[in-house]
Amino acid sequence: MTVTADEDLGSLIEGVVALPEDPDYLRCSPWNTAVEVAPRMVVFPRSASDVAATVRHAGAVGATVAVAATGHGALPVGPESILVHTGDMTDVAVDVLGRTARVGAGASWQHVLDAATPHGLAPLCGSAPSVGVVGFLTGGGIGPLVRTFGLSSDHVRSFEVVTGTGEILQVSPERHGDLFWGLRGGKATLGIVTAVEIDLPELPEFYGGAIYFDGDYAENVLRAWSQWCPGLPESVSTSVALLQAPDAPEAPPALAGRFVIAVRFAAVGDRGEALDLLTPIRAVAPALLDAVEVLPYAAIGAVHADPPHPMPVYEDHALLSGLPEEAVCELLRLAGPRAGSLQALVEVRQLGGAYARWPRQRSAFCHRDAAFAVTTIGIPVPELAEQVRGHAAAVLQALGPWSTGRQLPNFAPASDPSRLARCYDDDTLYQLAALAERYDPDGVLRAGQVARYVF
């Protein structure tokens, strides 16, 4: 059935269709409030069939389809697009004996943590449990335990996905293996994921959290951290953050309004070994707050303590081949406590370990050889937006001698083709674009972060 009027779509689906004048339309506002999201209409589906009907409708009316859940990785959406907002599809079904979960497209990691952790099972989420599961997994997924378990997308068993032609497919290594390869790393290129099945490692607790030091010790801490990282076993994942803590009620009193440097630490296995491994960092300087302890896995979000509430952010990102003394000096020069940094946070994550190894089922995720990932996050209030962006670029430019020239799909999201080209090697980008031509021949899903031919 061909539909030509947006208003008629509501008669074909169980979910809600919201036009700009409808109250439900405001629900499409993303977590990153700096991003303008103003589609021609918003569809809140309740099933894969609703999504498929929406995609077919978009093809009939000449619109593209964008997709969103929590909006952490939001990109601009304009009136040429219909936005599929999956926020009503939050079902989580845990198979305790099989140690798996089937997760709806709109679920956040907090939904999965709530369902799985009472059984001693550990969803391999990102640093913020409020992030959506599907967007995180289709970008690869780097969590607080990435060196131990590898990419979270390496633990995906299957997808349910709607293609650009409105077909609903069950995707696994055995069925539509080309899509299974591309959906793990290809973001929104190959379809709209409506459900995903993931493995759940057994891990009731871990030893981790963060140690916060006053910014006056930033040079000592950052230098010690960079020298400490190469000797760490795979049982440990860590990052360091130069952080301008907000002077706000939600900030711990010891940190509020201060420039601090935080060492994040998450270890599995023997607690005594983990204690010994962390001792050199604890000895560098007196801590303002030492929040590293044995934690239930349900508290995994405490490692990074990312802000839970919507806010405007501008993010930039690069991968590094190493972090030598010269790179540490450049970081401190531009983002240290006396640099007048315009970034709320500059973070460096150690990679390697299980992250660097290919899983049995290969994926479209690239750049497993990177040693570190650096991310800048600024608050682009109108009067400072350009300065924030310029300063972020300056930080990454200063690290240029150690940059691989590449990026990861889930960091600093953008639809710019040149940025996408940095997320993949040439062969992978070519294969993703070719698969998009096969599964979305009319370009209905060509909105947002999707691979295209750029050569």
Ligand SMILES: Cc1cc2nc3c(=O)[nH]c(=O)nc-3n(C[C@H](O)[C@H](O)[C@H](O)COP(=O)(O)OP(=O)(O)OC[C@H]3O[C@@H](n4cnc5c(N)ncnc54)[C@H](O)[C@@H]3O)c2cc1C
Second form
Amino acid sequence: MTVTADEDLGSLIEGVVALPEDPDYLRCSPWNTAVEVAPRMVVFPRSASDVAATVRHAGAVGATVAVAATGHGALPVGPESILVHTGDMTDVAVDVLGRTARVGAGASWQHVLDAATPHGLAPLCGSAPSVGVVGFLTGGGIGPLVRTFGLSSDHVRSFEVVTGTGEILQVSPERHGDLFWGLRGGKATLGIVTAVEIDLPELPEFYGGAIYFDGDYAENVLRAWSQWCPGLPESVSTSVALLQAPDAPEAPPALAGRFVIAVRFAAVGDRGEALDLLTPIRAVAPALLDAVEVLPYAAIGAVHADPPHPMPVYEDHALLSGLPEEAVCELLRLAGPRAGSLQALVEVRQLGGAYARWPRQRSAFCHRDAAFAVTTIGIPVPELAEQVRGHAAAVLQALGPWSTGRQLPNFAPASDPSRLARCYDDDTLYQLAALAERYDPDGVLRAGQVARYVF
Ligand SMILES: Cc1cc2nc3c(=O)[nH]c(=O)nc-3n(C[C@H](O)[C@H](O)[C@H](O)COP(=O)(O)OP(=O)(O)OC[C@H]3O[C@@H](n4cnc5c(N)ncnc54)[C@H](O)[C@@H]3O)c2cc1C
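What would the structure be for the form predicted together with the ligand, rather than the form predicted alone?
First the chain shown before, then all remaining chains and molecules of the complex.
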């Protein structure tokens, strides 16, 4: 059964339907508060059936459907779209013996950490536990241990998904294998995921955290890091961040209000070996704060210490094939302590290791050959927004000679087809677009970060 008035959808579903005048409507406000999210209606489903009814309703009234959980990767949503907000679907069920979890579409990684880590199991989350599991996994997902465990979406077992025709499908390598391929990398192009089943490696603790140095040492530290990391084994993942620490009570007193450079480090396996590997970095300069230690896996968020609370951000991103001396100089010239950088953070993550290996079950995630991922994060307060964007573009342009011209689907989200095309190689983009024709023939889901082939 379908209804043709938005208000009547509430009678068909268990979840909440909120029109702009309803108090619940405000719950769709995204983590990235710089993005305007103002759909014609927000639906907070409780089940896959609710999502299916919403998609069918949208088709009947000629609306598109966008999907969001936490809003960490928010894109603008306007009155042409209904927003499915999965915030009321946060169930997590851990199978301790099977080392898996079934996770509802609205759960954040923190929900899964809370459920799994008491059993010594390690959900392969990203840098910030507040990020949504499904949004992260449908973009591949690179976490603080990416070089050891590889891409997080390589550890997905199955999905439950609602297609653009409102059909509910159980998707695994054996069932709807084309969707299993495309949902891992294709974001919401092929459907709205309502639950995902993931593997949970056994890892009660790790040796990791971050070492923070004063900006005066940025040149020495960045140079040392760039020469040190190519020799690291797969048991170690690392990134470096040029960071303007906020002068705020939540910042550690040693860092508050300073320009710092942070070396993030996360190692599994022999602790002595990990300690030895980190020695050259500890020897570069005196640390303002050395917070690398043995940590329970539940504290994995401490490696990057990303801000958990909503804030306005402008993100830009590129993949690099290498980080030679000239690239280090360019990075320091535009984002170093004396550059007058307009970014709150510029980070470079080392890839390679298990990230570079194709899993047995191939996916639509591309660009495993990239050596580094660079991301800029600026705070686009209205009076500076234009300059922040321009400066981010200048940083990435300066790194142009080492850029692969590609990007990861999870960073710097965009709906612009030419930007989206950078997330995929040509064959993958074509295949995703062809599958979208099949699973969403009327284009109901064509809102936001949806892969399209531009001829
Ligand atoms: C502070 C911060 C730290 C981050 N760290 C990392 C990191 O370490 N590694 C990494 O890989 N990424 C990282 N990201 C990027 C993050 O993974 C993406 O922005 C991701 O899309 C966020 O998902 P969400 O559900 O939290 O956000 P939302 O804005 O709610 O969703 C973003 C997009 O995910 C897709 N999506 C969400 N829910 C569904 C669904 N049910 N079905 C289908 N598609 C869906 C849609 O395309 C949606 O537009 C980070 C982002 C931030 C802001």
